[in-house]
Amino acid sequence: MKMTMNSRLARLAPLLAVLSSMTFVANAATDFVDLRHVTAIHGDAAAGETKVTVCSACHGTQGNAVVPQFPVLAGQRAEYIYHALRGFQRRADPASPMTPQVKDLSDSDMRNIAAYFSAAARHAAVPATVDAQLANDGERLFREGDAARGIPPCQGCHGVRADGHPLSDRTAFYRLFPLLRGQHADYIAARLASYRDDKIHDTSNARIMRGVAQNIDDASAKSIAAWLSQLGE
């Protein structure tokens, strides 16, 4: 019973150093957006697209991008491309590709987008061919996490298809996190090192992704990423 316990305790340990970066968050200094109190986000599909005919350069038709260095949009979370997209325009940071797409866009402008490619037809990206060893230890480390190294599941806010969190048909937060699956491994692999790398610290979110992707090598990423663009839709 006693090494039961610890087993429990140990698989645990990385949900706990979670915990621990989201009371950090409560606590910082507010040089951050809090976005634990979202609210839904509503937007004209149609409005949308008239405004997103740039996007599809690098996100593609309907944001199905083919690039692999760019996000596949269709189909996600509307909260989640909405607080993204302020995110671009608040940073306006020059190296940024997208600092210039979004510098004139209105707060309506952005809800439209949002609602446009959430409601769009989402076709899962289709990978380079993936090495068998290497999507089975993604999976391992998406579905249960390396307690001995600190790295959570990644299923806990994404999913256990990583199509996002369970919880999201109730709550607006919880559509923040999200959907995974069908993205293409590049992207993931860069998105995961830059929260590594706290690259990205100015939500509350971003906060939590530090904690979590912390102790996330490069090799590690890679295999989560190899095995998350093979995913269908």
Given for the second form:
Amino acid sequence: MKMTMNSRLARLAPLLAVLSSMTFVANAATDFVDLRHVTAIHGDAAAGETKVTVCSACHGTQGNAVVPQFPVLAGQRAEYIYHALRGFQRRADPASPMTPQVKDLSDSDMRNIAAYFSAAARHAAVPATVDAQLANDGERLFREGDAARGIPPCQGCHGVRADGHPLSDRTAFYRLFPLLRGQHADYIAARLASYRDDKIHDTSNARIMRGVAQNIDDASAKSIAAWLSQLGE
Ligand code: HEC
Ligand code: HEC
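Pass me the form predicted together with heme C as well; I've looked at the form predicted on its own already.
The complete assembly is shown below, putting the previous chain first.
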């Protein structure tokens, strides 16, 4: 009897293994938003312009934010902006100042707003006080990473000029890798800390950056951010 039970279980084992791996896949699939197959965003920038008056209070005129805690949006890829807005809407995090801003936006509003900001010219808000040594260290980390500390080169994904992924022109997916050139240093450093500390992880791309940011200490984040913030157009 005992033998029979065991052999029945043994015969069931492969099936059980398949079932449990299926459960795992199902969980993993609903666990985060998969952005690997996004399509291009074709919004109407003129229609978007009618919706952005409220945004300029924080993100500045045409998305050129002057306050360093608020990200520059001008010239950012439309696909990145659109999916960022959808993310704020989906998460509805009460602690985020973005939650009330996106609450009443329709899907086409978000497409149009994305088209508007991506077409706006980016004016680097050049901070007068970037330390040259700090910026040099940051540039080296951005270009080469630091293998000994497990920091990958940023340029492979964000472009050697920090103006987006080298394959951006080919596929919408790569337009989800944001432009970092001329972005505020404080914002970049804060974002890197959020990825590192696992505060953002609900999309496939946030998971990529979470992995990247694991070994980035605050001093390294500060130097990379300093270099990026002073890059002109
Ligand atoms: C009260 C200030 C405030 C207003 C008004 C505001 N935002 Fe924001 N926005 C923020 C802050 C702060 C962040 C950074 C949030 C974070 O890191 O989670 C942000 C982030 C964003 C991002 C993500 C940028 C990136 O690089 O990831 C987008 C896109 C955005 N806002 C669009 C908008 C739009 C469109 C509007 C108007 C409909 C708007 N914001 C209004 C404060 C504001
Ligand atoms: C393997 C590809 C990859 C590498 C390498 C990479 N990134 Fe990213 N990065 C991404 C993706 C994808 C996103 C978009 C994440 C999201 O949607 O939340 C991103 C987002 C960011 C953001 C958020 C920008 C914003 O506007 O909110 C910052 C800052 C950033 N990366 C900095 C860096 C730095 C610094 C490095 C190098 C240490 C680096 N990244 C290396 C893929 C990468």
